[in-house]
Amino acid sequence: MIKRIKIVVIGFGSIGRALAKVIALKRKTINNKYGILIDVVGVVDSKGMALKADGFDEYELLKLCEVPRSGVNLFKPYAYQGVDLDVLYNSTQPDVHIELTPSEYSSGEPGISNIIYAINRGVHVVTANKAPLVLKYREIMSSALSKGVEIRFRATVLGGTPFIDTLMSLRSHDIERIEGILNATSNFILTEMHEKLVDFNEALRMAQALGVAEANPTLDVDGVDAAAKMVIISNILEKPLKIEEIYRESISRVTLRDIIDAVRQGYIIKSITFFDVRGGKASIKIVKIPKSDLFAQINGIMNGVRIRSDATEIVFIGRGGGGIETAHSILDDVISIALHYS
């Protein structure tokens, strides 16, 4: 028996478009393998919506990816001007809400309001937006539990790996320490500085030219993104931290002279996030590590995290994000929800 899952995608930037492409390419395979038919019934960006109650077909999903940014309201005949979640939900009756709006760490909006709306409508949520979980993790989880809906967020930390799933599965472990490279942009910039012997500003320009860094790279280079990920991790481990409690050092302080001196001494400079779980403290620090260290081998846009427990040590190495990688994590969460509630 085929189970139909209707999803709405809120936020249609690079990740939303990657998700649409992956669904278009893998929809039939997922149906054949799991008996799940995933229908995208609504797509929303900052200016409007595209709604189709019986689901966009593969061709339409790929054509949606060709509309200009903030141009979903141009996708006729399915276009709707403006954003209205009541209209979206009443028109499409979704099973899963995909929250892909940008992370905003002051108010958490519109992500928090969107997720709470979905929960109150009894709709499961998959999010790649970290801010709602950073600011309102307990409230969101408590509300979801009371409504009997799932909140899945595998894409928020090391989106290209099953890190979140594994961390949640270590139920009998006493997690002592988590440390690693949690931000791909910062790691790419430091790698460029080492390999090409350029200063921070030149490495940043390279990262921006390649699309690795945003036009405003502050959240990445100043450690805010890494701190946000650690807040989510801390909540999973029931040792909740607030983002403002995490000490952060910006990689913008690293000079070319620092790089050259470190290399001469046999070291590599990295931005490492540390979480002493028992002590309840976390930090993002610029550190010199030996070239033989595991984290010294993790370069470019790769991330790496080491989990230390009373029983074992587990290391994850992979792309922390990227459109296709993140899209697969989101889709994995949707499939997990479908299988769990089938």
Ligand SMILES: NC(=O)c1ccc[n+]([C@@H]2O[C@H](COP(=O)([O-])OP(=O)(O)OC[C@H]3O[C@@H](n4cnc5c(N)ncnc54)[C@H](OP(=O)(O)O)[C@@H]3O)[C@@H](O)[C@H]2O)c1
Given for the second form:
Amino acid sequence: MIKRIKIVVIGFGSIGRALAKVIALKRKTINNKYGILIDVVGVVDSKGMALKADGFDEYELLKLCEVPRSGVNLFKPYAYQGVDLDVLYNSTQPDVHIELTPSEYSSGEPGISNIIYAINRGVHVVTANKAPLVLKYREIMSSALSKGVEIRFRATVLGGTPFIDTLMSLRSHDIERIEGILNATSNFILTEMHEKLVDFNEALRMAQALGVAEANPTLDVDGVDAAAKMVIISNILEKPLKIEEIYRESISRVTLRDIIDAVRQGYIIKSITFFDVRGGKASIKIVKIPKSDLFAQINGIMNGVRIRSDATEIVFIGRGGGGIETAHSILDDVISIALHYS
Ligand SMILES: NC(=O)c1ccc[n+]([C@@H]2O[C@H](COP(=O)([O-])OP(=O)(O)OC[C@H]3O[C@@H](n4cnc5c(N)ncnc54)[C@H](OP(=O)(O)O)[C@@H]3O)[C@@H](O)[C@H]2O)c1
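What would you give as the form predicted in complex with the ligand, now that the form predicted on its own is on the page?
First the chain shown before, then all remaining chains and molecules of the complex.
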């Protein structure tokens, strides 16, 4: 028997569009493999919504990706002016809410309110937006538990890998330490500085030209994004940290002279996030590591994390984000929810 899963996508920027494309391409295969038919019934950006209660077909999903930014309210005849979650939910009756609004760490909005709304309506949530989990992890998880809905967030940390799922599955382990290269933009800039022998500003300009760095790169280069990821990890391990408790060193302070000196001595400079789980302390530091270290081989937009427990050591290497990878993580979470509840 085919199970229909109706999803609403809140935030239709680069990840929302990548998700719509992947669903258009893989919807039939997923249906054949798992008996689950994913219907996108609503898409929302900051200005409006496109709503279709029986789901957009593959062609419509691809056409939706062609609307300009802030333009889903132009997608006739399904367009709705303005954002109204009551209208969205009442007219589409979704099973899963996908939260893809920007990660905003001072208020957590609109992500926190959107996720709480979904939970209160008894709707499962998949989020790539980190901020609600960074600021309100416990509150969100306990409300979800009391309402019997799932919150999944594989896309938030090392989104191109099943890192979060694995960390959650290590139930018998005593996790002692987690360390890693958690931010693709910073790692790309440092790699460019080593390989092209350019200074920080030049490497940043190259990263911006390639779309690897945002116009405002501070969240990435100053370590806020990596700290946010470590806060999510710390909550999974039930040793919750606050983002402001994490000491951060910015890669903007690394000079070309530092790089040249390090390389001459047989080292590579990396930005590494450390979490001493037992001691309950985390930091993001600019460190010199030997060229032979595994982390020295993780370059460009690749990320890597080492988990050390009382039983073993596990290393994940993969893409931290990117449209297609993040979209697959989100879709995997949706399929897991559908399989669990069918
Ligand atoms: N990019 C990655 O590789 C990556 C990887 C992992 C996680 N993430 C996280 O995933 C989320 C989405 O990332 P992105 O790169 O797709 O961001 P983005 O391109 O900036 O898109 C954000 C979307 O959210 C919409 N939005 C903003 N405020 C809204 C509101 N009040 N109500 C409804 N929609 C609103 C924006 O609308 P407009 O189009 O009208 O501006 C836009 O469509 C972020 O939280 C990010 O941190 C991203």
